[in-house]
Structure formats: structure tokens, C-alpha cells
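Here you get one chain, nothing else, as C-alpha cells; it is the form predicted alone.
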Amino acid sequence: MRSRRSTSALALSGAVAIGLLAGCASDDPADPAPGGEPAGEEKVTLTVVSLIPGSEQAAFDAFEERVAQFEERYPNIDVEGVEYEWRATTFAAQLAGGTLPDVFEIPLTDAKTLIENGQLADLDEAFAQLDYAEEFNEALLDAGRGEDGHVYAIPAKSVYGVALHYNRELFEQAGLDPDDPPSTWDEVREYAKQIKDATGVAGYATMATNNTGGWQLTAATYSRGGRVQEATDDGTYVATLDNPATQAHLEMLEAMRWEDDSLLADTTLDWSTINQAFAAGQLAMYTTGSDVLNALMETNGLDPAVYGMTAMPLEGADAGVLVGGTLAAVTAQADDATKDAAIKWIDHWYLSTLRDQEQAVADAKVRFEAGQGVGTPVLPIFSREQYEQELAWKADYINVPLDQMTGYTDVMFDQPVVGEPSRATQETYALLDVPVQAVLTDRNADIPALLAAANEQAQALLDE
């Protein structure tokens, strides 16, 4: 979500790979709060995003025994979940209107921006309570900080590098081996069009609308070794949306719309709807990070069995992953008995299922039972050791197929791995959408200029 990268983005990637940091939670789940003492008497109606609109019931049901059971660990706290799904088109009229629950979700990039505007509460006093404060990858935790030294926001869902995902029952119908994933770039092309030409259906898709096409584009960018923005020497920044990379990857997916017949010409595609299409069988290739399939089981109802996950192909000099993640807030006008109580919902929620075994296997029990995905791939929030001792602790519930994503897991944590653009993040999305909307819908496209065009428009918001 650069020939050179900025500070920030050096040590998200270098924290991420290396995995930094290690720590144990509390032995005991059943403490009255993550700082050891039970909450005051002072009664608290806490609202928190449950799940994305359309899950299934099995979900929310889920959902809604971890509700009881927090209610039953802190009795004076009462959790309303409130349905939500952060799209970038909508969140900012949201959190203006004041719509959003306390607990909130946002982008990993977009949290310096919104501390700079006095949009998320300060959770540092809070934040203090949690025993294991000291251990999250630090570099993962200094995204939620403001220029104070705060925490204003806090890692809790995974964090994930992007990763290109496949339906095996449509590779087998084309004669493709499942167990054997493309590598490349022109591999992705040739077994697109082998599968468009042998069962109809698409061979890949993209994203392309509500900044999700931009954020694909920019991932495909850093697998072909480009960027598309510069950090300089003094501070400044320097749009570079028309490199060679980008532009590589706009031509082969103009090829595979208007040569091969092999690219599903649909530009209402975003992360919701694409993952819907996927689901329902209509295409067979796509990218996105490597958390999906969880979505794709609660909200789509896929059956894992024809799932499968492999890594982005890395060509040329300095290819890199695109990571990203989730960051948990709370609104600005919280109280301090309303952060009290979310920072307390966030280590249950989020993070407990990480750290503690007691929590972690009960969390998972409750997911297994729903047919909710238990051991999907992810990147660390703390380190490569407790995320590894959190598959050990739930290894009796894992039901994701880890043999059918072995071209990832077997990787993940050795690719080399970029941060998300600094500035301007969601703005630079919104405008990578264009040319990947036209390449779609007009076969004579002028990338070039497309690009062009983004980047001026790009460096002017660099500049503001």
C-alpha cells in the first residue's frame, strides 16, 4: 500500500523481515486487565467494528461469543459491534460525521496524517497498560505514533505482504498444474490465456476502482524493481508513477484485455468485489495480500479445497513485496473512560489471540467451529518466533490448506519487503486507477501519457 526508500519505509520492510522483537503475554487470561487491575465501576458502552457487511452468520456468531466473553471478563463494559469495512472513498466523510464506532480500523499508512489532523484519540496513557507494550516490532508501532512520541493507533490485525492467489480446480481444468504456480510475469500471462482458452473464464483480474487498482498497480511496480515515489536527501519527496516498471505492467495487462481475451474486463473491481468474483469461480488469478483467504471464507463462502496462494514474481533489480496492515484507533472525542475500555477490547480482540495460549486456542476452537479460517499466513506483529509459537499453540484447529500456499509461506519471510508509499498514500491509489481503468476499456490507451498525467498531478500533492 523507490530506487530509494524513505526512513520509514527502510525499517517497516527491515522490521518486518527481520522480525524484530520477542515477548510472552500475561500466563494467566483470566487477569481483571491487560495492566493487572480491574477496570473501575463506572459503567461503559464501548462500539467496535465486528465484521465486514455480508459475512455469514457463522461469523458473526463467532464474533459475538469473544463479545461474551470480554463482557464476562470486564462485566462493567458493554460491546456493541458495529458492521464496517474501511474503503477509502467513504472513511474520511465517515470519521467527519462521526459515524465510525469507538474502535476503528484504518491503513497502516494513513495514521500519521490523521494524528497530524487531531482526528484519533491519544492512547498513550492507555496503551501503557498493556504488560507487553515494550514488545511490539517497533517499527510496526511507530506508524501509530504521532510527532509527540504518542501512540495514537496500534498494530492489531496482521500485517501482510501481497501475494498472487489462484483457484486450482481451473488450473486443473486448463491442464495447468496447481502444485506448480507461475513464477514470473509473462508465466501469470501464459497460464491466464491457457485458462481463458480452455474453460471461458477470466485468467486473471485486477483491481480497479476506490484506490484499490493504484495500490495493485503499486504492488505490481515494486515486484518488477520500480517505485513510485522517491524519498530525497533533504526531506522532500518526488513523484514517480511513470517509471519503466509501472508502465511494463500496464502494457502486459493491456495485452492480456485486448490480445490475449485473457483479463476480465471489469473495472468495478475492488477489494470486496474482486474477492467476490473469485469466490463465485469467475476468474482465476488475482493479486492481494496474503490474509485473504480468511474474507474469502467468512464473507464469500470459498471452499479452501481450491484455493491456493504463491508468491509475487520478483524480477529485476531492487523487486520488493508490498506490506501493509491494520492499525486499531479510537475516535478523538473518546473519554478516558471510553479509552480505558478500548485498549482493554484491543488486547482481547486483536492481539491476546497472538501472545496467550489459553486465548489463542479458545479464539481458534470458536473460528474452527464457525468454518472461519484458522492459520491463513501471515506477517508478524511482534516476531517471526511468536507468531510461529502461535501456530504451534493452535495447530490442533488450523483448517486453511498450508500445502496449497507452500510457493508463499515457503518465502515469505525471505522476500525482500517495501512499505507502502509515504505521502499522499490513498491520493497516489486514486490516481493509479486511471490508467488501469483505460487500459481496460480502451485498446488504444496512451500509457505514457496516462502516466504522465498522474505523476504531475501526483508531485503536485507531494509538494502541497
The other form holds:
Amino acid sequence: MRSRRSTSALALSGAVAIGLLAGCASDDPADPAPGGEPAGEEKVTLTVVSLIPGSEQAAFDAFEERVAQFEERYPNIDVEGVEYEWRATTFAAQLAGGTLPDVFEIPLTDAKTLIENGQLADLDEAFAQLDYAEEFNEALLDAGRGEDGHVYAIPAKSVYGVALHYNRELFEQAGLDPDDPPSTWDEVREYAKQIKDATGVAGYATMATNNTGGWQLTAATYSRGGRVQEATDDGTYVATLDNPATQAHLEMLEAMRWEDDSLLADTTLDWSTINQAFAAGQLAMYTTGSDVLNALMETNGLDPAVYGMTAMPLEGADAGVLVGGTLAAVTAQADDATKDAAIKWIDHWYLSTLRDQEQAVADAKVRFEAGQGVGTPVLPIFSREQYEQELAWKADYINVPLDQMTGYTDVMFDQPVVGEPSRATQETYALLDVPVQAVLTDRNADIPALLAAANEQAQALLDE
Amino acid sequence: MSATDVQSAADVVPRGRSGPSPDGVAARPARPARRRRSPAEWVRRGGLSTVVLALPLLVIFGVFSWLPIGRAVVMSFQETNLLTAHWVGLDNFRAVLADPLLPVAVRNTAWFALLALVFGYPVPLVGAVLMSTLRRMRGLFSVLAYLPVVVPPVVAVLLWKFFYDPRPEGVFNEILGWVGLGPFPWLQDQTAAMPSLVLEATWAAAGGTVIIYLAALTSVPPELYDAAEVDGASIWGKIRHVTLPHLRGVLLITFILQIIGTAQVFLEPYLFTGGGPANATVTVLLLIYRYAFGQSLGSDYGMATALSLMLAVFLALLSIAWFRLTRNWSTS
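Can I have the other form now, the form predicted together with its partner chain, not the form predicted alone?
Now the full complex is given, and it begins with the chain already shown.
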């Protein structure tokens, strides 16, 4: 599950029409369309995901500049950006209500079901226009394929591994070395307490609502060698929410909350609100996707100097890093002209910046000049070589403090990765929100009983 | 007119009984046979214009209220993702009844309704009675009481979320700290969360009810108070024997409206806590929302409509029972 980005309750109708911008041109206006196909004459208006509601003005300016570049390249396509943040609890309502933009983002794990439900447009023909269609990481691309083998959703934006993010300033204030972040869960607890005792600020926090509590608990479970569901040989799935790793992590959270008082006691934190709290200096450490710095800079105005990232502590035989990612998809109602425009936009906004030197540099320049993150570590959508090549192109514009993330970047390609639970993903996460909230709010929370209850319900969902 | 007149006037109103009585039917005067009117005459007498005038209303109600209601009833017997549907009989109802969260949601909703009744019901009444005794500045107080109703609910909740900050420097905790209380966890506690929601809901809704009571109070003839005063009644005596009996009808209506309203509470738990912590504020409506939209792939529209239907039937039965029960009270 990628970043819980969706419209917030306040911004359900917050569609912002981005006007045409004059005066910004790509370096080469004669750039051919992907696949070399000339743009048609018919005027198409395409609504697309712009940024998370509440993003910094500079980020919107950068977006608008990229839109202007696109519209110059394809004069017959009129792009309108819509503020959007995918969130489990509002996505279905937007989908059912038809309020999603033409091109929207979904988590990797949701694609199969949406395709099965007929809720995504078949992009197979349009996808074939991309001259790099054959070069995607096959496992990622497969997540967006239907049973008919057609492509319905395209890996875009980023693929991330969950990592531990921390506030270097608070580390220093607590007498900790910010270049030596914790590497075991025991150290996380120890550091959190030291930070709380020295600064009065919560040393650690966890997301807890809108399924994100379960998402991060699952990530922690993987990092301790556990799994929340297992496939059997006969094709059925067994829920294992009550595994020892999940239990151990909840026990740690409970001890941090009630014994150490080092855990931020807030059950209303989700992907975006925990970012806010982190940027506001209300917590020192939390886990989320490796690419969060982009959002912290775009939306929360974080000064990257205080930011640090390190790898998730991996403990136990089967320990692994939870990976997730974002796919770009198009609404099922879209006609061929819209689909064609959509694939051009997906190429321009999400993918060409990873593959085409000119586009990569143009994008990096725009982002750099707007003070947005360039070079934030993510996992490759194509290949490691392509990713390293892309970083080399952008080298002059990289403005994120990569030397403050070596704890992650040194090992990101070596860590074992584990995909999200493949069945009833969001439901499983929702069920796991409950024990997370319980240990945050109840000193005597009965962890085994909570997990047993959640497991029973998860199994019922898997048996459906 | 004195209090006695009012009493005697009330006495001549026949006490209703539930169900049509055979006597009543027999006693009804026979209607004169209706003369068939020609279409032209019907138009001339305004029949057409009546229909034309009513049409927009009927269409709007039909399309936006009755059609969705009918559709929901149909969907409760289907498994559907809004694109395809097939009939599943009573499966949705069985699935809802087997959901371990249902009893939790029902209990939470009942708890909310009870708390809202205990705190939320008397507050506007007391407020209105006090305001009605004011000789000056009544308008100002009405405005102040009604102001929260004008604040958009989402804004109000976000504001209160801020007040409910569990840290010692949170607004409420800071204020309570001055008198040595707290800090309280407010929304971050499974026991305190629901009363916190009720507090905000009461603040948000009281103004509307105050206005209704104030309007009803203006219908109380001032002579009654004068008469009561002559008879040596205290303030409490006047309220008890003059004010409350006059408000009885309104009170009975607002009571059932409040029950229906609180049984459908959604906004506060959705925006404040999302049903948490640990399902402590999951209400029936929030559960319906979760069935339908709660998961990103939410396709349990069948279960959602089934539970909606069950709630609607329950509230309808409750309302009927309430009106039967109180029919005598309200006319006396």
C-alpha cells in the first residue's frame, strides 16, 4: 500500500483547475510522443492527480510548470490537476461517486480486485505505445495485469520499502549520535526513552487509524520475521495475525506507551497526520515508506537538515522489509482519446523522468528550483541500473541529504523484500488497527485476545 | 382565559385510541356521491396548475429520495459492486447479524443516545426557559445559542479536535489545569472518547432545539403566568404547572427526533476518531459506511443497505410505538 494519499474529508471537492501557464517550455518542443505517434487533432481535457491537498505553493508551481511543458508538447490535451490523496476510507466512495480524476493512483495491492470488478480502463493498447513497455520490472507490472493478460494499471510514482525515519535535531538534543541511528527494535525503544526523558518530546510514534496502523504493524511484523497470512498448497489462505512477531511488536509498543511513556499517545495518526506531527517536531522516530521525504518537503515544509532515515531493524530468520508501490490507473468510463491522453500523461509525469535524460533533468530542475525533494531513495520501477543511471543524470540537482540516509541506502538493494498481504489487504490492515489503538489507550490491553479476535475475523474474510 | 379554561378545553378533545374503532366508522357521516367532473372543468378549477406546481417537488423527491430508498431495499437482497449484481436472498442480513462488530456498534450507539439524552435533552430546555424569562437581550442570547448551529459541522469538529488535544498544553487540559484537574486523554481513551463526542454534539445541536422551544414558549399566554403569580406560585411552580405543560407536545416530538438523530450519529465518530480507539466509538452508521466504503475496494453495498434497512425499520417501529404511547399525553 502506497502512501495513504487521498482527498481529506475537507477536500473531497477540492478540485483545483490548473490553468495554462505561459512562458515555460521544455527544452525541445519537438519532442516526439511516446511511440512516435503524432498527437491527434481532437481536443481532450484530462483530469489528473496533482498533489496532496495542502501542499506547499512551490510544489504546485512546480506541478504547473510540468503541466505547461506537457501541454506545449501535446497542444490538443488540456490537463487539469486535482488534489488527491489516496486513503482507504474514502477511495471507494470517490470511485463509486465518480469523483476521481481520469488518471488516479492506487496501491499495488488493490489493482487485481479493481480490475476484476471492471473498475479500471483497459490500457493495453495505449500501454503498448510506450517504447519502454517491455522494460518494466515484471513482478511490478504483473500487479496491474488482469486475468486476460491486459495491462490495466501501470507502475508509477514510486515503489518503496518501509524504513525508519528520525529527527536528527532531537537525537542531538538527547545526546544521541544522529549518524548512528538504532538498528534493533530494543535500541529503538532505548533511544525513544532517552529522547523523551531529555527533550519531553515523544521518542516514537506509530500510525493507528484508516488502516495505516495495521499497515505499519504488518511492516514491523515482517521486520521481526513474522507474516500476517500464509498461502497453502491448495490455494487457500491462512490468517496468522496472532503470530509471535506481531505480538512482540505490540508488547513493545505497550511498554513504550505505559512503562517508558516514550510513545506518542495519539490513535488518530495516519499517513499524512503522522507526517505533519513529525515535521512539527512532535515525535522523533516513526516508520513509513522510504520516499516520505518528498511529501514532508512538499506538504509539510520540513527542513531536510533535520531529517534522517535508516533501514528497518531486521530480526529473526524470515525478517524482511515490507514493500509497496503506486500504480497509475484510468477510470473505466474513459474513451479511447482519454486513454491515449492518459498514457501520454503517465509517461510525462511519472515515467519519462525515470528513463529519459532530458525529461529527468527537466523534472529535477523544476523540482530543485521549487525547493522540492530530488533524489529521495526509492526502489526501481525498471531495474537497478536504470535507477542508478537516473540518479546520475539528476546528480546536479539532488538536494536531499543522502548522507543522512546511508543507514537505508547502503542496504536498500540487499534487504530481503516482502510484498503486502495479497488477500484482503486493506481489511487485514483495518483489523490490525484495533490492537494498535488498544495498546495505545489501554494499559491492560489483552494482546493475545485482541490478536485472536482479529485473526478469527481475518480468516473469515479469507474464506469468503 | 384562565388555566381552568385551558383544562376544560383540553377535556372536550376526545381521547384517541389506537386503531380504527367500528363505532367511529359507523359514526362517519355518509359522503355525498361525487359528481364526475369533466377534464375541462378540472383544469378550470386549477387541477392542472396544482399538478404542474407539485411536479418539480415530486420529481426531486422521487429522484433523490424515493428512488435511492427503493434501490437500497433492492440492493440489500443483492451482492453488487454497482456494476454487476446477483440475488443472494437474506445472505446480507445474515452476514450483518453474524458480524462481531454489530453488537459493539449497537451498544456504542445506544450509549451515545443515552448520554445525549441525559445531557443533550435538558440543556436546550433549561436554556430556552431561562432565556424566555429575560426581559432584555433575549435576541443576543438566542444568537449566541444558535451560533454553533451555523458553524459548518466539519469545521466545528476540527476545532474541537484541537480543544481535545490530550497533551497538557491542549486547550481544555490547559484550562482544567488552572484548577488542578487533568490532563485528560479525551479522545485518546476508550472510556472517555464517547462522552467527548457527546459533549461536542450537544454543543453543536443545542441551538436549534433552543430556538424551537423559544418559539413554543411564546405561545404560552402571559396571563397564565400572571394568574399563577396571583395564586402565589414560585418560579419553579410556574415552570412546572404552566411552562412545561404547554411545551409538552413539542417536547414529545423533539424527544423522538433526538432518538432518531442520535441513532444515526455518524459525523462525530467519523471525523473525531474514525470509530476508535479500538472500536470504542464505532456506531451503527459508521459500520454501514465501513461496509460500503470503509475499505478501498469496498463492495459490500449489500451488507450496508441491509443494515440501513434494519435500522430504518427499527426506528420506524420505535417511532410508532412512541406515538401510540404518548398519544394521550400530548393531547391532555
